[in-house]
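In the form predicted on its own, a lone chain appears below as structure tokens.
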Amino acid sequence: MTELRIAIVGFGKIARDQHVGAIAAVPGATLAAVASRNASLPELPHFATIEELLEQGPPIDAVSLCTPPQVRRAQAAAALAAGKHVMLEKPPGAGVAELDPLIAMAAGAKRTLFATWHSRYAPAVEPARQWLAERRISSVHISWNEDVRVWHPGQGWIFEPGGLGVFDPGINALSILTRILPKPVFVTAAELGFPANRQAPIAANLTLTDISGLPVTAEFDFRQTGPQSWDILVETDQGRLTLSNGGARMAIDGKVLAEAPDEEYRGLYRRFVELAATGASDVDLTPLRLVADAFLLGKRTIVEPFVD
């Protein structure tokens, strides 16, 4: 099998912590270069920008865009125009409609565009989806709270327009929700807490439902200290399903039925290799649409300033 030669564009915390090791662990994938203004890997060719990478870099087949979402559209367009397959870290862009031209470009070039949702690859997500498919669901509650200073240190872009604020992690919960529930959901109301000195929310409460009226609530907060919580509780006619630790553990009425080590990003790169072999694309924008609707419907409140 010919290896997919991948360049990482944007070499921040997630790229270092997750992408490098995942590429090394996946058969058929190899890391060939890095493009980043501020970081590099000593053993690999390094370029300051994606333009330098595409013009001067070694032979590559694909790019994995780990840059902030505000700049990904232009970078993805450049890579597709150069004949490369493209993986987009989540969220896939700063807006929803900007993905449509990229989808068309990828189809025209017979190249892969892969909008990734890494939390869907958590080990308990598929067991949860299968279990819920045979039960009657009565309610869902999401509690997805973490400390922004721990998980996004010094990343001011996350509070700029297009950075999504607390929805950067919150969209992970929505990606799981839209995978495990049997019917599509939509936002009916939202409350968004904006720091007085920032342009994106630091906290959010959402109310969602589906066509049958299923009550779904979600709370996201970037100000959590101490233990972090990434949990989804689903009440059914045959017990309570709890997805915890970001989808790594599934329990029914407290009894753990599925739990495994985190291999989310390995799953993403296995899928990327599979897609690139045929030039197929995988672009599900459902979680991003829910976030966009939360902004459209959200009641905005001003909270205390956030100082990193």
Given for the second form:
2 protein chains.
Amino acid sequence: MTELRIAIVGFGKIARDQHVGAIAAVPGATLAAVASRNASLPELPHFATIEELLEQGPPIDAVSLCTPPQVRRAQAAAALAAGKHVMLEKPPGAGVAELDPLIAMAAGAKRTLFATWHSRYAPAVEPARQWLAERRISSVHISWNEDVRVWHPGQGWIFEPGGLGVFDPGINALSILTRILPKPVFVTAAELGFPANRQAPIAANLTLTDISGLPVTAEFDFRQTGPQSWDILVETDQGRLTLSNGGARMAIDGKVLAEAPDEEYRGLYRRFVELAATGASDVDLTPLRLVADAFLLGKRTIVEPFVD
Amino acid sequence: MTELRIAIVGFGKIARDQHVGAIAAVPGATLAAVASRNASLPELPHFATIEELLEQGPPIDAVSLCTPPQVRRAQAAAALAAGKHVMLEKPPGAGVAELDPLIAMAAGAKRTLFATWHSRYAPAVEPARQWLAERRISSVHISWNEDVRVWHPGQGWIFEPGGLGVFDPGINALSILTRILPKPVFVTAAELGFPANRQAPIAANLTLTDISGLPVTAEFDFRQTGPQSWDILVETDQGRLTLSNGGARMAIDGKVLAEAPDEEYRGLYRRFVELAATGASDVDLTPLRLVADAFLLGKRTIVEPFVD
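For comparison with the form predicted on its own, please write out the form predicted in complex with another copy of the chain.
What follows is the entire complex, opening with the chain shown before.
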């Protein structure tokens, strides 16, 4: 098998914490370069921008874009134009419609565009989907509350326009929800709490449903201190499914049926290598569309300023 | 030809000003009933709700939903479940994703779901599309400024969550833009002015582009007094196209090449009759997706309270 030579573009926390190790662990994937204004890795070719990488860098087959969502579209377009496969961190863009031309470019060039949803690769997500497929679901509740200071230190972009605020983690929950439920859901109401000094919400409550009227509620809060929660509770005719720790553990009525260590990003890179072998794309915009709808029809409230 | 027996649901200003006359003028369409909590027409069966209409009303083939967007999805689902064709006023919903199950229902029941964009039926839109198809476009600017007090009297829903605010008229401009340009556009930046006492913007500035980097700007303002403007200016290598009066008139470098009286809603009902003959659907969500993206990635500013 030919190695997929990958350059990471945007070398912040997620690149360091997850991407480097996952690429090293996945057969067929090799980290070949880094493009980042502020950071580099010893013994790897380094470039300040993606333009310099593409013009002056070593031969690469693919880029993995770990930059903030606001700048990713232009970078993806440049990489596709240069004939590279492209992997996008979540969310895939600052808006939904900007993905359409990228999808068309990738198809035209027979290159892979992979919009990743790492939480879908959490170990208990597929067991949960299968268990729910045979049950009658009566309600769903999501609690996705984390401390932004712990998980997003120095990431000012997250509260800028297009940065999603608390939906940056919340969209992970929505990516799981839209994978495990048998029918498509849509947002019917939302409350968004914007800090007085910020452009993206720090907390949100959503009400969703499907064509059958399934009640789905979600609470996202970035101000959580103490224990963090990344849980989805699903009530069914045959018991309560609890998907906890961001999809790492599934329990039915308290009994743990699936639990495994986190290998989400390895799963992503295995899939990227597989897609790139044929130049196929995988772009599911469903979670981002739900967030856009929440902004579109949400009630805004102003909450106390957030100081980092 | 069998007559398409239509009930209007939601009998406010747009139903009275446009729908009644258009149905009367279009061969093959007949107004058979009205469902509205507050209003009726002499000599027509009247019902307070769509549920009463569907249960107790005269035989009808179709409903035309002129209610506010926040309640339209449930009404459309009820009508499709009862085997009726459905025409949706614009915008087609309070969110984008809520349309998906309706599209699936309509396809499954072989009934028409028609998401209307009346401005696309303005007389100079098609001439403009054809003229632009053969030119090289260098920039686009939209000015869509109207007095909300004149055009939306008593429509409190327009500033409620899901009511779109100034995007209620602005989406008409976007529906024209996405019809006349040869390539898809997407929003890259937006500024949204929310009145301190309202939940939807009263003014907005958008920046859009396409895969080629075409500069497109749009200004929407609901606070316009004096002359109103519903204009799209397109600069090309062969002159400036001006589409004015909401698409009613096209001029090239000041010379009027197309102008005709407004028959937008007749065009819509002609199309509805045509679609319903085979149960085909016509749902283009592009304009609403652009608005959702503007909310998603827009910068919010608080402006002075709006008092009706």
